[in-house]
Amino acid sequence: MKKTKTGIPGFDKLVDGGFPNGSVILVCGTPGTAKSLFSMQFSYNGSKMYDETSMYISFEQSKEDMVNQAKQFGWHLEELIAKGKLILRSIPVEDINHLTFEQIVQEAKEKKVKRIVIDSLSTFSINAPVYYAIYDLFLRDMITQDSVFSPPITEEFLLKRFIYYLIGKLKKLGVTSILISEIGNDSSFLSRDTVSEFMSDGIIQMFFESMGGQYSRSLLVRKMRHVKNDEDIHPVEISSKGLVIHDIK
């Protein structure tokens, strides 16, 4: 099986050498657990170390902020952007429309993208407008004219249909994708939408617990289809060069 290496020190051995090519990975956790940092490092390493075109879509940060934050770890995103190896897109919530995801998929096809990050799935799905006429392209792909539903069709139902549609489309695209999802401290689910954890091929859960020790953050591979994954919780260090995943010993 071909693998997509993250290049994050200490991580790839936890998933038998890397993510299976074309898989959809959910990276979830409470705020401050370094989900975005993990995902940006995955994108940066893909472009810099493995010569794969990567696309990072953020609905929460400006392009300038992402570039400046990356410099803290010695990652010069501008060089990769100029070479066309890294596509960095910042889409404000107010600019999200029913064609946003189709445009992302189309650009990924045209530029032969191998890695995609959506930061975050929570923000995107909540703000994605799905209340359009049945003849509209986006809703038609989710609900056909022949579909029969028990009334009422609720907002929660449409949200879940959107998640199924999005993940299914990414799998057909054949790129290795990371979807970032926020979860609450007391949530019994691994995503805000409550369905993406079942649709995704892999789940990486990240934790933050200030205990006064050397490491406040940790990581657990909850599942990884098609490979044997490590099942222990591992300490996570934010170093000067990015994340480092340590053994529990």
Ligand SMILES: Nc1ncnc2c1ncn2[C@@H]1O[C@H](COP(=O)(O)OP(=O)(O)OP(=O)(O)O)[C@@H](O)[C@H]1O
Given for the second form:
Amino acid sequence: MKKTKTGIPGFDKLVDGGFPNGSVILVCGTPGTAKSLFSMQFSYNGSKMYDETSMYISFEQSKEDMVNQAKQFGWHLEELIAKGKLILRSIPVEDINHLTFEQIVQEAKEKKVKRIVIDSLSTFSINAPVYYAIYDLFLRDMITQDSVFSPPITEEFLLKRFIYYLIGKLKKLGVTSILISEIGNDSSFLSRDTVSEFMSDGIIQMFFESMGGQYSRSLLVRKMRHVKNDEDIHPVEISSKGLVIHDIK
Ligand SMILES: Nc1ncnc2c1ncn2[C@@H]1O[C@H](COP(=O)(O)OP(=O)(O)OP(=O)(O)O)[C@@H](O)[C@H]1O
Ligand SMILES: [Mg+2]
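Can you switch from the form predicted on its own and show the form predicted in complex with this ligand instead?
Full assembly next; the chain just shown is listed first.
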């Protein structure tokens, strides 16, 4: 099995050398757990160290914000963007429409992208299903199919359909993808939609918790299909060069 290395110090050995090529990985955690940092490092390393074209789509941060944050860790994104090795897109939620995901997929195909990050699936999926319901596939598909199954068209139903559609399409595309999932502190699910954790091939869970009065960051490989993954919770350090995943002591 071919692997897509993250290049994040201490991480790849936890997943037997890297993410399986073409897999869809959910990176989930509560606010401020370094989900975006992990995913940006995955993209940056892909372009810089492994010469793979990476695409990072944010629905939450401006391009300038992402470039400046990366600079703190010595990652000069502009150089890679100029070379066409890194594609950075910032899409405000008000600009999301029924074509947004198709445009992402189209650009990924045209530019032979090997890694995609969607930051975040939570934000995208809150805003996108409405357009799909009105314009396209879900309802029409359901109606033209000879199916006895006729679910109520609720908001929850549309959201789940959108997630199945999105993850299914990314898997067909064959690009190794990270979908960022934002979860609340009290949530018993790993995503807001409650289905992407089952649909994805792998899950990385990130924590920022207090232990003995002190807050610390950690990470767990919650699932990785086809891989004998590590099962410990590992300390995460934000160093001057980015994330470092440590062995448990
Ligand atoms: N240069 C830095 N040095 C040390 N820590 C930093 C640095 N930059 C960011 N951080 C820490 O990383 C956290 C943010 O990381 P990141 O934006 O990746 O989190 P996130 O999980 O994506 O958050 P959100 O859910 O808000 O999107 C900050 O809250 C801060 O504690
Ligand atoms: Mg973030």
